[in-house]
Number of protein chains: 2
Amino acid sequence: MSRMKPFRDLIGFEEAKDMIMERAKPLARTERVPLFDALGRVLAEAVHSPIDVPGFTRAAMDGYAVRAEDTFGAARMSPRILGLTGKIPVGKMPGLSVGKGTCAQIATGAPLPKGADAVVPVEETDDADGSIRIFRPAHPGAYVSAPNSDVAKGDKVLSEGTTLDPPHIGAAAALGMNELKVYAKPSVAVFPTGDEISGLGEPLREGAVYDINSYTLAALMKASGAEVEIFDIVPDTAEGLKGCLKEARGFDCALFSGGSSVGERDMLAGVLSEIGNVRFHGIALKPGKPTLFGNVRGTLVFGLPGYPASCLTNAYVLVRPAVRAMAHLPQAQRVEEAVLAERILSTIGRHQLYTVRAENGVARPAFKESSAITSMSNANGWIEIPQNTEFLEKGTKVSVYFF
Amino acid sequence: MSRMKPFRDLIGFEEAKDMIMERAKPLARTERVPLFDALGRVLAEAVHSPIDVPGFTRAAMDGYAVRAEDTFGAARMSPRILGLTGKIPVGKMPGLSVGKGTCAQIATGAPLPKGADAVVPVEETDDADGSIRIFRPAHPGAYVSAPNSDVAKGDKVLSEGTTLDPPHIGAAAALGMNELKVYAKPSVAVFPTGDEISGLGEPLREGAVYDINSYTLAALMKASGAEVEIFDIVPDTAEGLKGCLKEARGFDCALFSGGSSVGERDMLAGVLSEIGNVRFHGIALKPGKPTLFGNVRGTLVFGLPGYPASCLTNAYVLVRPAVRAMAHLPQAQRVEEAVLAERILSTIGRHQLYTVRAENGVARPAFKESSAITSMSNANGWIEIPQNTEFLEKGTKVSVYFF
């Protein structure tokens, strides 16, 4: 029978903290994606224009093209009529050109006729029959777009690092760009296991419980950026973590939760410090004791607690800013202040990370117990109490950190 | 040669508003989604339990179940001895009970085993040659989760409208769901028209200008919580209007940005009011004065002015509230508040949206022309400035609209 020893040894939260976000390096890997996809990723290079945008001069209005000095001294009371020599077309360079007394109908976005200078908006303008009647005067270069006005050749339009928002997906259209370079998503591989659970849509085996953490842990990747492989459940023995340790070194991070005795955190430990390293076990930190962070090759390993709250709640506040930063993504991580609705005790000793649901700048309790998958799900945020903290008294002005 | 009108009866911006949102219903339409893929989506039902979570009254704490009353007494100096009797593993109903002197090993989620009522946690005690040393009195249920502890059987454990995060993910793992019934995304039709625009990827034609509105609506639509498609580009004419508005009756919404001419407004306004309603032409806003609502059969349709700038900020406070509500999202505006960094000018009579670059509470002014893509890109939201202010000073305190 294995024996089962306490923790010892336990680093504090910053500190756990410090050493995982030193290893949780940006990944080099970039891929090419489709415009039409790259919503949301990372720039891997800036962009620089290829060309100009526009790339002729055009008109800023819908109007007439004119040479500005025909339209001088006009006045309500008093148009300059020009002859209407045609109509410009947009979309390709026109054939007529505007002389000395005449205009030519032109659509915002239409390049300007040779001869024009200006274009005066339609709504200042009259149709007598066939000429147009100038009301009020245009100085040269009015409602023209010079070419490159938005763009110029070679200038730099994107940086590298930009998480791509709509208006710089239109950037990169602009200049006709129909994919992008981006960084590659970290890849994480979630691993189940333990006799404990059983798997999603399969019957329930008796004295078992659903396979929540895989579920959780996906989806919270997911929301950091990365893509995300669950594997099937392996039993909680040395042999089943090696082969899971083996598979891991094809991805940028593994997280482990399955087992959540102290006798199986130790193994875990054990086979990960034989084919990797184990940078801590332990943090000072409620949830959070049994926590595990090392690496195999160049791939993060985590050990998160079993239970589902406090599993989640560690892969919140340890896991999810180390996959932000490997993704190049900001740290975004949502927190308003609120006031506490009823008192919270605390342990001596140990960080705590306590779920709560804030509305209107009150956040309530929302804790049961760390074996409750319901202290998450009835809650939409957590608040921190630092380690020399007996309780939080009601009233107490709290951060609260969303999920 | 068709005529160009200027616009008349603008509706104010507020209207506008109101009459999109009264018709942008949320959809009935639902769908069956894997768990893994439920992230972000909205559930279509509420969520009851069909079992219990835990089955089974479980041990709390790794450490040793016991008959409480056995411990009654134990302190460090005089502590309860009590035989070893063997190991719960967890996953399985017990094979072995506690009587009376004895206890047995169980670590934290296995089933309490017949006889014992609580479980000293391993901290609280010592192995002495296979018996036992307990330093602690436990009370009956010390440590033990009750069956149904976290979730009762029939319980409603998620509510219909839950846009669904990480642990509520997690909720639905624990009662074995894999899979959700969560309303459809709203189907978006874009539908590039114009003779001005090149497709991306395409050498761009003298005169032309890439397709910019097409991939930036498509990126806010999905955003947005839709699904898109963009269809190829047609040109701006009667007929090519009238069979993107016949395939838009399959999409929930249908996006035309192409035209921004008067005139070529006026042709999808023509077209629309033939096969389907115009609600509004035309907006007291700045830009969007073009802008264009109306439907065809239960299809939302929104006419967008052609310059990128403008389009894309017309989506933003137009098109994305629709969607969102279409698709059962909560309206997630960011908005903070900042300090002018600069005197804007404005223009009286039509609400303005101007594009800002907001840092560290000081907004400055991004906006360069309306047909720029860069008054976009190199902002990250927008101010509004309303109908009857004709300058905002430097220093004035604004709220900023986030992208």
Given for the second form:
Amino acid sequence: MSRMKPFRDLIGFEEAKDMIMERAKPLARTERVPLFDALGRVLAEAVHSPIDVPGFTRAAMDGYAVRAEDTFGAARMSPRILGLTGKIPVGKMPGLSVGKGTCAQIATGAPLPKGADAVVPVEETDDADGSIRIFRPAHPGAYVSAPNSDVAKGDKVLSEGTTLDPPHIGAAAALGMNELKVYAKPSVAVFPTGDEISGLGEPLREGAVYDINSYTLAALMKASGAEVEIFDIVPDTAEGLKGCLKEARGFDCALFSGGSSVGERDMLAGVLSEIGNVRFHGIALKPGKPTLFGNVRGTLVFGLPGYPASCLTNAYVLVRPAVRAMAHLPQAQRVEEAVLAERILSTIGRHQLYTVRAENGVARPAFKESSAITSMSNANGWIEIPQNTEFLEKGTKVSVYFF
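In place of the form predicted in complex with a further copy of the same chain, the structure of the form predicted on its own is requested.
All you get below is the one chain by itself.
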């Protein structure tokens, strides 16, 4: 008869994180994507401008293109009066010029006509029977954008490694680029395991629960810059797990939820050791003691606890940093100080991740139990309790790591 086998050697929490990050190498794969789809992606090459922006001298205000010297001495009580030669719209080179004593109506962004060297804003003018009265003098270059005043041809506009946000997208659009070369997203396979879980949309069997972990893990991985595929629920058999690990070889990362503990049907560690490598199995961590990490060829394999709160908490602290590293994304982690609203008991001998809801500088416990997903959905972050701490008293200052 098979029996449960307890963990004997637990790796430290910090050592586990270091071991994972040593193997989470940034991906070298690249691809070209349409500019519309480039938001949040990471540039794989610097972008240099092929053109001047703007490529011509243009008006920076609605008003009148003038020769600056014709406006000198203008004032409200003694305006300069200029003859109007025409209108200049945006998008077309003007077919007129401005000579001595004349001006041209011009729209913001329109090319400046020959002869003009300044623009007088419309607010400083008045129309007087076909002539324009100017109430304020303009100096040469006033309200005029010179060619390449924004970008000169050959300038480096975006650097390799830039995580593209809306202003970066706008800069690329200004250069006429309809696609960009970016690093490929890490590919992540999610394998739910266990005879006790049912697929969403199916009748819930007696004694079973719905598959929560596949969807929390997939959502977190997408938010971390990955492409994700959720596979069918895998039964607790060695052959089923072997099949999953063979499928995982085509992915950068594979996540298993359940099947990594010490129950007699938890076989992932044994199967992985046969066809790949187990780097560690068991962390001095609560929740997450049975967490497993290894690889099959170039695929990183994580065996996460089956209980939803444990699974997602461990994915935040162990898997998310690895996937972001592979995606070339920065390790952005919002951390704020708060004080505990209640006393928290801890577990001697294990580093603890404890979910809280932090608001207005006060952190309130949100943890119920590892099986309760509301331990996460009612929280907005977690605190870390060192392994040899018995309790944290009410009023203790803590660092809150936000989801």
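Positions refer to the first chain, counted from 1. None of these values were measured; they are calculated from a predicted model. Rigid core (definition): largest C-alpha set, two forms, superposition within 1.5 Å.
Residue displacement note: Glu123 has its CA displaced by at least 2 Å between these two forms (rigid core superposed). Relative to the superposed rigid core, the position of the CA of Gly73 differs between these two forms by 2 Å or more.
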